[in-house]
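There is one chain below, alone, in structure tokens, taken in the form predicted alone.
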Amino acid sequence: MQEKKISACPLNCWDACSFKVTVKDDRVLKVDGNKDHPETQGNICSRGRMLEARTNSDLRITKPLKKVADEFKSISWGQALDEIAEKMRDIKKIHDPTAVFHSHDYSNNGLLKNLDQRFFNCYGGLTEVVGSLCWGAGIEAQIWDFGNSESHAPKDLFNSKHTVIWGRNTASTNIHLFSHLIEAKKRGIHVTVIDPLNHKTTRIADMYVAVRPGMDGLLAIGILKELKRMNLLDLNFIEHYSYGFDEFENILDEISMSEIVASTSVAEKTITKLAAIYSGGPTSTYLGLGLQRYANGGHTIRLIDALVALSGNVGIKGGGANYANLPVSQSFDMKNLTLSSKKVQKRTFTRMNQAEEILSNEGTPIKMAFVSRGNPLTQLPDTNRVEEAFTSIETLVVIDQFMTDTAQIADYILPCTTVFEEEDIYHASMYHSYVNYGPKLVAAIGEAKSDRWIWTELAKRLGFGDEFSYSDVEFIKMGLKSLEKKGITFERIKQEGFIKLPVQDVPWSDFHFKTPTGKYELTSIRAINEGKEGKLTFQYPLEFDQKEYPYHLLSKHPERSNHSQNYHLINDDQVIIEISEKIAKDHLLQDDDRIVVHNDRGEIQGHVKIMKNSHADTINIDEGRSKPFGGSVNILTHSGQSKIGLGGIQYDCLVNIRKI
């Protein structure tokens, strides 16, 4: 009998959608949105709908695999886990726990996915990754500024007079905000989009500003200079609720408007219009993740934060520097779930510099690596270096559903379940503050097992099985312990399907910030205490004005795939290279011409698509393609990290082109 059941999206995304899933005869037939959810309201994207295809695909790995003489052979779970556990015991005896490396990301979320931390903490420690390819520098920036990274409730947008979408293509990556923007325009709210790329969101804007890549922070300085010139800065906020303005004011005075105009490609009259938008609030600002994928990326977010704060748009309805919403994940009892106190030894690699760290030969060598919820050979920058690093490891274990580029080089592949084959609760610390329930809807295909089962079985073999002698529900309740006193229990989430977490709709409304001074910090005391430069300044991108490589390469999120997860399902093997009209004219190129994009790190071939009205020196190649589908754009990208730390600099990438 055909049934429709509630579920939830596990993908690493702003929107954290609630689903209605059609199931018949132990098979998922269709994924739709749940119209009863107050935020997602039945509207879901193609990536969410394709979770049906991911679950039912004939390409799924359904048995544990071991590489023997360069070929994968099916083995039993018992053999796979016994051999892996034995290697882990030997490594710990000869070296220490940090000889085991866990490379993971967030391709599939869920509260129980955090049990990987519990496992390695009980093992005694590990080498783990910190920072983020997506948003790490921006998170750190807002922690320096505000004390945390917090966003307004989605519908607070309707309290705005103006809204500025800065570097976020909401039509592709935040579809419910896009729907709100359409409604906002109907209500007379003025919409501005600032972005090097002209995309679907810019087409609904009242005003579009094509800023030069990496120059967003300098543009924010220009707007602040205009606000100061017109005596429109919020002097009450500056005097009573900010720290370090005098130092920052010197920066405003030192940088000339002519330099700002020349470097940003934004006309002075446009900067004046933007100043009027910020002074004529309430004005809400929604920041994208690409803004901080430069060496200067953390400072870019800090400068836009400063613009929002000093123009009087912090702590008020219809305002905000909306980037992340960390109080969502901070609501859960992660210490209880992960047993962080059991970690005896640890070492950290930054997520973007894993390859360099593995190959460095400094400290304890990496003898074994686990990869879960990620595909580093496609997603990490400087692909060639990444492949060299991961192939150098003696034993590589990959937990995945499909044969990714990373799985291809593994020694063991352990097949894991999809969202519809396991029970969990789901949330995202990015946009709204609802937690969604996802039940187990169908039996796992083949011998696929949940991540929780895999860590539990390894724990038994390594002598700490007692710490994993709990059911899925018992583990979920551990993570919800901190919410029980607020009336949020597992039983209630399961019954209702979704619950709003106790997160403020308008952060900082009391103007008490979580910084060392209790004020909004233009000079970060936290940074200074950590031995870093806490003063807010502008820095040019790492790769800037190189004659040999005159074009800025961006690598935005693909519309039809959550990073590298769907290309094999949509069978899309044509690399599209989007170029500006100016580049097309200079090189006599037309749509569908074949070109090579190259720099010192590598090259990639593809078909031309001309972008209209984008920044003149800009190229885009969507990230996420694996080798069978044209290869990763990360062949070209830089593996360094933001000057503020904890963020990648993939957009800090200059290239040239040649026609084939």
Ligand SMILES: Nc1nc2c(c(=O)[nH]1)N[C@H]1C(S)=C(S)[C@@H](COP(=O)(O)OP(=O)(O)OC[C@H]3O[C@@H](n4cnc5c(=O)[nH]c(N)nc54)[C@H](O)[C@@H]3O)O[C@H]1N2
Given for the second form:
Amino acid sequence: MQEKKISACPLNCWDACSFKVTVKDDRVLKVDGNKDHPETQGNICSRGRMLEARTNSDLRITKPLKKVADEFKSISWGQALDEIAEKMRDIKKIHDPTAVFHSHDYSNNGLLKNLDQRFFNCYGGLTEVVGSLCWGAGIEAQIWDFGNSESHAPKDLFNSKHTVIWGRNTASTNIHLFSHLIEAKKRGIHVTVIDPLNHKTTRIADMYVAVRPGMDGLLAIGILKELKRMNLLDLNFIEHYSYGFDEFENILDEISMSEIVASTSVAEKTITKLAAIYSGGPTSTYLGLGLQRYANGGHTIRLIDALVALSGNVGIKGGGANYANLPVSQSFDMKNLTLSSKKVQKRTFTRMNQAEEILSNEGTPIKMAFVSRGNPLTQLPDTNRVEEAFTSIETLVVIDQFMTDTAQIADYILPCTTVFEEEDIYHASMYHSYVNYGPKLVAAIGEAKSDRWIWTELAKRLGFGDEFSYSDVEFIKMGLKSLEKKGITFERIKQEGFIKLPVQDVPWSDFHFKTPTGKYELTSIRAINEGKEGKLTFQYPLEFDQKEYPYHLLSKHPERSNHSQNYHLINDDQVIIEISEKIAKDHLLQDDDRIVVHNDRGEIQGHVKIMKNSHADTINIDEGRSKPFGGSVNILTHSGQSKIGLGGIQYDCLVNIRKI
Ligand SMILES: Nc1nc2c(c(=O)[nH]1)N[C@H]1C(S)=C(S)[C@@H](COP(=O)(O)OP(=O)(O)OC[C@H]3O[C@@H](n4cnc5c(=O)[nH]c(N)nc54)[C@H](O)[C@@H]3O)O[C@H]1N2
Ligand SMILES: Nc1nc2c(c(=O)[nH]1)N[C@H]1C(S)=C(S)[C@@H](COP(=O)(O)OP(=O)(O)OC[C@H]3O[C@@H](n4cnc5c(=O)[nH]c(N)nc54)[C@H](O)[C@@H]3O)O[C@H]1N2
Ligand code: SF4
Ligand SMILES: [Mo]
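Switching from the form predicted alone: structure of the form predicted together with the ligand?
Following is the full complex, with the preceding chain placed first.
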């Protein structure tokens, strides 16, 4: 019999959609949106629908694999787990737990996925990754400014007069915000998009500003200068609720408007219009994550935050510097779930620079690595070094559903289940504040097991099985402990399908900030207390104005794939290199011509597609492509880190091109 069951999208995405999934004879037939969900309202994207294919695909890995004489052989779970556990025991005896490295990202947002931390904490420690390829610079910036990174509830957009979409490609990455923008326009709300790339989101804008990559902070200074010139700064906010304005004001005076126009590629009259938009609020600002993947990314977010705050758009309905929504994940009882108190020894490598740290000979050598919920060979910057580093490790264990570039070089591959084959609850700390339920709908394909099962079986063999003697539901309840007193229980989430978490709809409405001074901090005391520069300044990106490499290379997220997850399912092997009209003209290029994009780190080949009206010196190659489909753009990107926060700087990347 065919049935429609509630489920949830597990993907790392702004929208955290609720699903209705059609199931028949223990098989998922179709994934649709759940019309009853207040935020996602039945509307889902192709990545969500493709989770059916990710579950049923013939390309799934269905048995544990071991590499023997350069070939993968299937082995039993018992053998795989016994051998891996034995290696872990030996490594701990000969070295210490930090000789084991866990490289992971966040490809699945299930609560139980955090049990990997519980496992390594019970093992006694490890070398773990810190920082973020995704949003690290901006998160730290907002913590310095506001004390946390908090967003307005999605529908608060309709209380705005103006909205500014600053570097967020909503049409493909945040589809519910995109739908709201279309509705907002109908209601007379003015939409501005600031982005070097003219993509689907910019096409619906009333005003489009093609800023030079990495220069948004300077643009924010320009707008603030205009507001100051016209006496339109919010003096009440400055006097009562901010700290450090006097110091910051000097910076507004030091940088000239002509310098700003020249460096940002934004005309002065556009800057004046933007000043009118910010003073004629409520104006909401939706920041993307791309614009902070630069060495100066934290500074960029801080300067835009300052613009939002000093123009009177913080703490009011229809306003906000909407970046992430951390109170969502902060609602869960992670300490309880991960047993962080058990960790004895640990060392940290940064996510972006893990390759160099593996290859360095300092301290305990890395003898074994686990990769789960991540595909470093495609997603980490500077691919060639990443491949060298992971290949150098004696034993590499990859837990995945498919044969990724990283799995290809593994010694063991442990096949894991997909969202519809396991029970969990899902949330994203990016946009709305609902947690969604995802039941186990079908039996796992082949011998695939959940990540939870794999950690449990290894824990038993390593002598701490007791800490894993809980069912999925018992573990979920552990993570919900902190929410129980607020009436949010597993039973309710399961029965209702989704529940709103206790997260404010309009953050900072009491103008009490979670900073050391309790004020909005233009000079960050938290930073100063950590021995860092707390003063708000403008900084240039790392790679800027180099004759040999005149073009900015961006690598935005692909529309039809969450990062590397779908290229093999849609069989997309055409690398598309989007170039501006000016670059096309200068190099006499036309659509479909083949070119090479190169810098000192590597090169990548593909087909030209000319972008109209984008920033003149900008190129884009979507990220996420694995080797069989043309190779990762990360061959070209830099493994450095942002000056504020531990953020990746993949967009801080200069290149040149040549025709083939
Ligand atoms: N389809 C799809 N959706 C996704 C994902 C996916 O892989 N595919 N991934 C999810 C994840 S993990 C994340 S982090 C989010 C990210 O969501 P977004 O932030 O919307 O997207 P990104 O691709 O990270 O960032 C690219 C955007 O930043 C702009 N940009 C780059 N540099 C600059 C700059 O200097 N200034 C300005 N103003 N703009 C700049 C790019 O032109 C592009 O519009 O998307 C989520 N949603
Ligand atoms: N150049 C460039 N690089 C980027 C970015 C960019 O914009 N440009 N974006 C960065 C960003 S924002 C992010 S978030 C990262 C994302 O980087 P990753 O999270 O590494 O990328 P994904 O391809 O989403 O997922 C990695 C793997 O997780 C597997 N997986 C899925 N579900 C599960 C599960 O339940 N358990 C286990 N064990 N595995 C699972 C998938 O099959 C996939 O192979 O990439 C970053 N890299
Ligand atoms: S990928 Fe994002 S938009 Fe698409 S279904 Fe999942 S949560 Fe919704
Ligand atoms: Mo991300």
